[in-house]
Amino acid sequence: MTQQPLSPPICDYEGSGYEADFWQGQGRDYEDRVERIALRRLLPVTGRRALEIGAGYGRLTSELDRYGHVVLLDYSRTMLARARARLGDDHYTYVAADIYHMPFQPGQFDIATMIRVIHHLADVPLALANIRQVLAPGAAFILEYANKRNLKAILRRAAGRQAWNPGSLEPVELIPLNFNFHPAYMLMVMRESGFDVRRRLAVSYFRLGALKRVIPGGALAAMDGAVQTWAPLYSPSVFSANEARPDWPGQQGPAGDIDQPLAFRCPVCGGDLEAAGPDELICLADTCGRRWVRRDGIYDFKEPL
């Protein structure tokens, strides 16, 4: 049996409570605003299948559901529980895997959204590779950053408070697994791994305590709404609408049928899934054999069963 391939370090949300602890009732409608203005600037009118990346407990799914079908992947099963609770079993797929080995066979989307979760990840251009990967030629991707340029940052540095440069294009990493990124860094990284990008918005200008303690959360929203558009990218967040380039000289196999079923594949050694009973897949390939489990109605590729 083939083994298991390693992985960049990733950031595990499993049993924690973020919901309740970073969201709910925690001062952050002003955010939650802004980025629902910004998704549905850049979000496609029309779409069939999507993947919701780093989902989460589905703050943002609602979202996508113009669609046709939505894949919630996070690598938090009680994240994912917690969604499937919330959302039920319509319209939806929830897949428990880690990003740099995604159980999709090649071209399975033509959508996907990735927000408040790159500045988690340790190989950036691995990740957005493999995103590329599952994504169909001229697939649309949402991305959103945390910028490394941002007012703030540079006015630290001005003052002589903090060591790092915001200018930079290196990522820079404030706490362990917790990376701010420099737009042209990221424009660049983004072109290497198979996607034109589009159009840029400058998200969550007014992110201060002290303006979210005198301005209603809406208000504040709105002012943020009319600026995204034409504000210079130096605010805390970015919003990247880009393309995946039918090009890409990556691409490995080709690109599946987004009409037909959702197809998976081994995140282990990439071989072809089959379904040995109702809720559990088998890997085909003669040096794998794995088998993996749908559980609680989440398909879990994190360890085979």
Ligand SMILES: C[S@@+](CC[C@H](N)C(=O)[O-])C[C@H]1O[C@@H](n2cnc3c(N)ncnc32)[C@H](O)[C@@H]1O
The other form holds:
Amino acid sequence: MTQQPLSPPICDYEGSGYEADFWQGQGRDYEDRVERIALRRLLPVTGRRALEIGAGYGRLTSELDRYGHVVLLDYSRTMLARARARLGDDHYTYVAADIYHMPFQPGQFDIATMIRVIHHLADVPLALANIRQVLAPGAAFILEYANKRNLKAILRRAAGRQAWNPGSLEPVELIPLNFNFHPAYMLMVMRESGFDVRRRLAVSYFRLGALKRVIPGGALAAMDGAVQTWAPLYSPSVFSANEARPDWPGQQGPAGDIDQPLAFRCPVCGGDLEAAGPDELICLADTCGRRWVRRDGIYDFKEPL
Ligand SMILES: C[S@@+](CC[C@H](N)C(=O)[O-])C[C@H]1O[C@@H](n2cnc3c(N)ncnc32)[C@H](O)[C@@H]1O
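Moving on from the form predicted alone, kindly provide the form predicted together with the ligand as a structure.
Entire complex below, previous chain first.
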């Protein structure tokens, strides 16, 4: 975990073993399957340019393959390098950047997803406003968040084994930079950030070691899929389908044209960027002039040259 200047603290996955230590052979087949079921339910059928925010090593990226182009954004260069090794370059653009300092011109995506990321964000309103900014009016944004009002937390609280109240609206920080959110808080903050919440799914209800040991992942995931749409939101994870409201007053300037090539902007000053070489961009703002590079197929907007 590192503290970046001019940014809220970031949960830094640089060099982390997230893929091997958390997913591969770690008994989370059920979680992976139910997240795919939820995504398939909520994602639009067609789209021109999708942004996967906090894409990690690209675990779920294949769910976005049906769209015209996919941009993977993550703060961790090593995660993106792993994603690129798995997925290649044909259909994808890899961008190392911070959600709090987006490197895109406004309004350039008609789809965005952010799964298993917001629980690491200390400044949710700022992150959501930045995301809204890069989406076209009417764009779909699928968000997953960890739900503080889950059954296990309610039972622990009732048994006197948990100090924090799962029913209160404010986020709870369970360990540093790991937050759980109340569905009503998320509803409020999404609306304030320029989104209409269209649909919510209760996901991962059966995330219990005892059940996972006796019921195969596929069968348990099918049970989850059968309850996601109607079960009340007391599950550990919630998927929310949201639409970027066209009349959002926070919009800075006109939305870009999704059919044009992806246009970056300087993540430090917001200035326009121009190509300064095959793999180099320069900021045109008078007082900036920062240079940004693409190294090993990954645009690096974490530090200028
Ligand atoms: C738990 S992983 C989830 C990865 C992927 N979405 C998945 O579900 O497999 C969280 C990801 O969020 C990224 N992340 C955390 N804070 C970020 C920030 N401020 N800007 C960009 N990415 C961030 C991390 O680098 C990490 O890859």
